[in-house]
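To begin, one chain is listed below as structure tokens, in the form predicted on its own.
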Amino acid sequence: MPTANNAIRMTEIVNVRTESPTVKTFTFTDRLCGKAKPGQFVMLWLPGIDEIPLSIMDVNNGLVSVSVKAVGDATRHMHNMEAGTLVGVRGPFGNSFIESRGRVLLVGGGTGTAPLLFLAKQLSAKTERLSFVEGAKTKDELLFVRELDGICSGKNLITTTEDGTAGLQCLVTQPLGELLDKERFDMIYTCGPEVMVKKIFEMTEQRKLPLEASLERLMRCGIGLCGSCVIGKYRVCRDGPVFTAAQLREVADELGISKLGFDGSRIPV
């Protein structure tokens, strides 16, 4: 008998948002999914095309948004879904972030944003102090910025972009090291690229500072049993998607370097 959570609910797209060229964000309603944490996900259905996971973004009074960037088939269908288009739902699935108190430092790459915005909101009447560092590869692809400049107070909102469109012209990683140095944080989270969350692993070891980070990695089933997200011993839908330094430390011959791909073969990230 599959739990009340992992049985497909179908509902209607309410409400369609396009956030940068590649990135659209999609509501919906569904009762369960609106008790969603930040860092949990779910596995949105799209009839006849695929089940794809996607990070929740935000939840209000039963209304569940998800950011999707149009990167494959699925997601590039979805991105031609309108209001009152039907998909199913289930979830939600993983851990969350811990909410911490005191100083608070969020690193957001690409879409890894959307659910660091989700935490940020929660977190915001919490903290001493809030800070975001976000980075993308254009100004067009910075995503949230507006409402995370009201949420971070604007002076502790740093952005960065690959080209120099927008904010500093680097990778996200470059400020960090200089953030981390100037400042004590009680705790950092972090999401997006692997390549750049295994960075800032490294960054934070070395300064022996508190990290959660949420990993992407490819996921069929969304409950530990397809073992396609796998990295160490750990399922990333089951396990995660939320990882402590611990945890990471032992995974870290895998994390940023190698993953599974579609067909099962080890690939490099």
Ligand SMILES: Cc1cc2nc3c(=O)[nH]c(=O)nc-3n(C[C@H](O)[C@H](O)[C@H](O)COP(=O)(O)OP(=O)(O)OC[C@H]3O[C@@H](n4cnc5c(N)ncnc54)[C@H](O)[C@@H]3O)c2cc1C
Given for the second form:
Amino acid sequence: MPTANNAIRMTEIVNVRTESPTVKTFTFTDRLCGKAKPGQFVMLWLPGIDEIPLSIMDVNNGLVSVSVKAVGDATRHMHNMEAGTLVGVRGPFGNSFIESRGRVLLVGGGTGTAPLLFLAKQLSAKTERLSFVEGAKTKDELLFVRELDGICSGKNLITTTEDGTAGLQCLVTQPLGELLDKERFDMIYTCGPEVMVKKIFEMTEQRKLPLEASLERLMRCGIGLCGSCVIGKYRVCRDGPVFTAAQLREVADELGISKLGFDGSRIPV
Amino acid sequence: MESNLLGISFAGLSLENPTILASGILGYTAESLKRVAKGGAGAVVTKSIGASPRAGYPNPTVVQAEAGLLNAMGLPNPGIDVYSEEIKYAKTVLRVPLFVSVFGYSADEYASVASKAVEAGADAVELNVSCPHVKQTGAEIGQSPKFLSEVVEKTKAAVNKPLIVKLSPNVADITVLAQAAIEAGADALTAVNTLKAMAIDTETMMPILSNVKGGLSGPAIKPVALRCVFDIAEQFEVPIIGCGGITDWRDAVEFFLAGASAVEIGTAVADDDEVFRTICRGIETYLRKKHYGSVKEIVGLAHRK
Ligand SMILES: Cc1cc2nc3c(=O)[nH]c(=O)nc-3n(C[C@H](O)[C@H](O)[C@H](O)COP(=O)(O)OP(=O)(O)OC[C@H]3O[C@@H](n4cnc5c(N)ncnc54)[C@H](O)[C@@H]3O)c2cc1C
Ligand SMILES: Cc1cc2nc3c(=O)[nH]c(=O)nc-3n(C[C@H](O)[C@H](O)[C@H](O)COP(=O)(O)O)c2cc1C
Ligand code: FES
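Coords for the form predicted together with the named molecule, given the form predicted on its own:
So here's everything in the complex, that chain up top.
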């Protein structure tokens, strides 16, 4: 059934900002996405190239931002785009993170940090304490450190790099384990590479802690019809992309293990 | 009893209710099909499966139209050899009949994929004939009575389960194709697949779908689909599954009155995967109100003069 959010809207990129050697943030105006909640995503049409799912990183007075890592044809094409380029927008799609009070912990890896920054901005005024653990391969790839530092008031931001160029030299899961054993959290949110998400899920399960994780799967329709994005009985585009610990338990045999490829066969994540 | 009101049988198949999941909607995995069945579907149809894996077309593959949806997925599917495992698994978790949708580029391909699907456990085969014939680039198999009867005949000879042929509405006279399918051995017909259509963006002046053209589904096509069912029912005794734009019980009842024994639902599943249950309740209430004892009694009633 036709809905306003699924209608394609043409809009111009109004600003491009370089976040890291591989990540750029693109800002455009869109009334509907301007009302999006953290965790929701858009389908961005790059005319003549592709249409790809991207998490909303920020909304501000009708301005909508997405942060994009160059990994293939479409995303590399985006990195060559300048202000003034026309793109098509469908969305916002999917559910969103459920706001929690009390003490919250956010764990981000790579561009998975983007929707968590959006969430952190919304939560900061409402929570008792907000802690953030962010991991990257190297210093240059640690995203939004300045913004997160402001939100988390310094000592509650922990950064890790694999090569030790900034923060702790380890994977995010190492300080996370210590943090979870030392402190009490009312909610943990995560988004990032699925192997990381799976590890975090195992850690919170062991300690019986609540978790919400945002997942990625191949997206085509974005509205729950085509079946490209399914994990277990769930459609990531419609029932997700944010899943609770209880839901993750139901799909544990696929999480971090397999997904559907372009031809619908099961391939490794 | 509820199941008495809604239960139907056709072509040797028995369904607890006449609502069926249409092909290509959430039809890849057994888990998805099970979820749809839990939503109340009387039977489910898989995504169309071919002889070998296909990645499908690049995005955009779906674009919204005025009163419906355009799609050009490009038949992405893992190929029957891989999919046979999913069929076997699906048969262990489903309590409703499983129809496997099959496509090919030649009669031999259809027959071979269909027989593997049946071997794996398909309760019925539905032929998707809206794809081009290898030897005749451009023309769809379902647009040529000659190709269609060749495909149906060969497939019929290769399978011992009910054979359903899903007709394309993109023809001048659908009854000519219906006749070809019936004479070649089709046990039932599904009417219809999507209507060929397109969308253009005025800003970039470009077609939106990567494949330029696609198939229109949803409420926009319901009146066309209904007319197709009516036309076929007027001339032939064959069981018909009505399909196209069904969103509520009233739509479904219209198809029964036009001559359909069952209905397939596709696009409406996006908004509500319990749509089957909701529609069944509506049909039941309608039948009671009109004092009918079974949905079978209203099939074709619009043909009364
Ligand atoms: C809900 C969701 C939110 C996302 N948010 C972001 C984000 O905020 N920032 C970001 O940089 N990336 C994000 N991604 C990933 C992004 O969509 C892919 O990196 C992008 O589609 C790759 O396209 P490409 O042509 O550049 O690369 P390709 O070479 O085509 O593909 C590289 C890999 O990207 C993935 N991919 C390709 N096409 C799709 C598709 N249609 N849907 C899903 N995955 C695909 C596949 O795993 C593929 O192997 C998100 C994905 C999902 C599902
Ligand atoms: C996303 C999508 C994918 C589809 N894929 C197939 C397919 O693989 N095989 C097929 O026979 N029909 C396919 N169809 C057509 C539907 O089965 C159905 O005939 C059509 O959508 C009309 O019904 P509806 O209006 O209820 O959706 C597809 C439709 C949609 C929307
Ligand atoms: S992308 Fe089509 S069902 Fe999720």
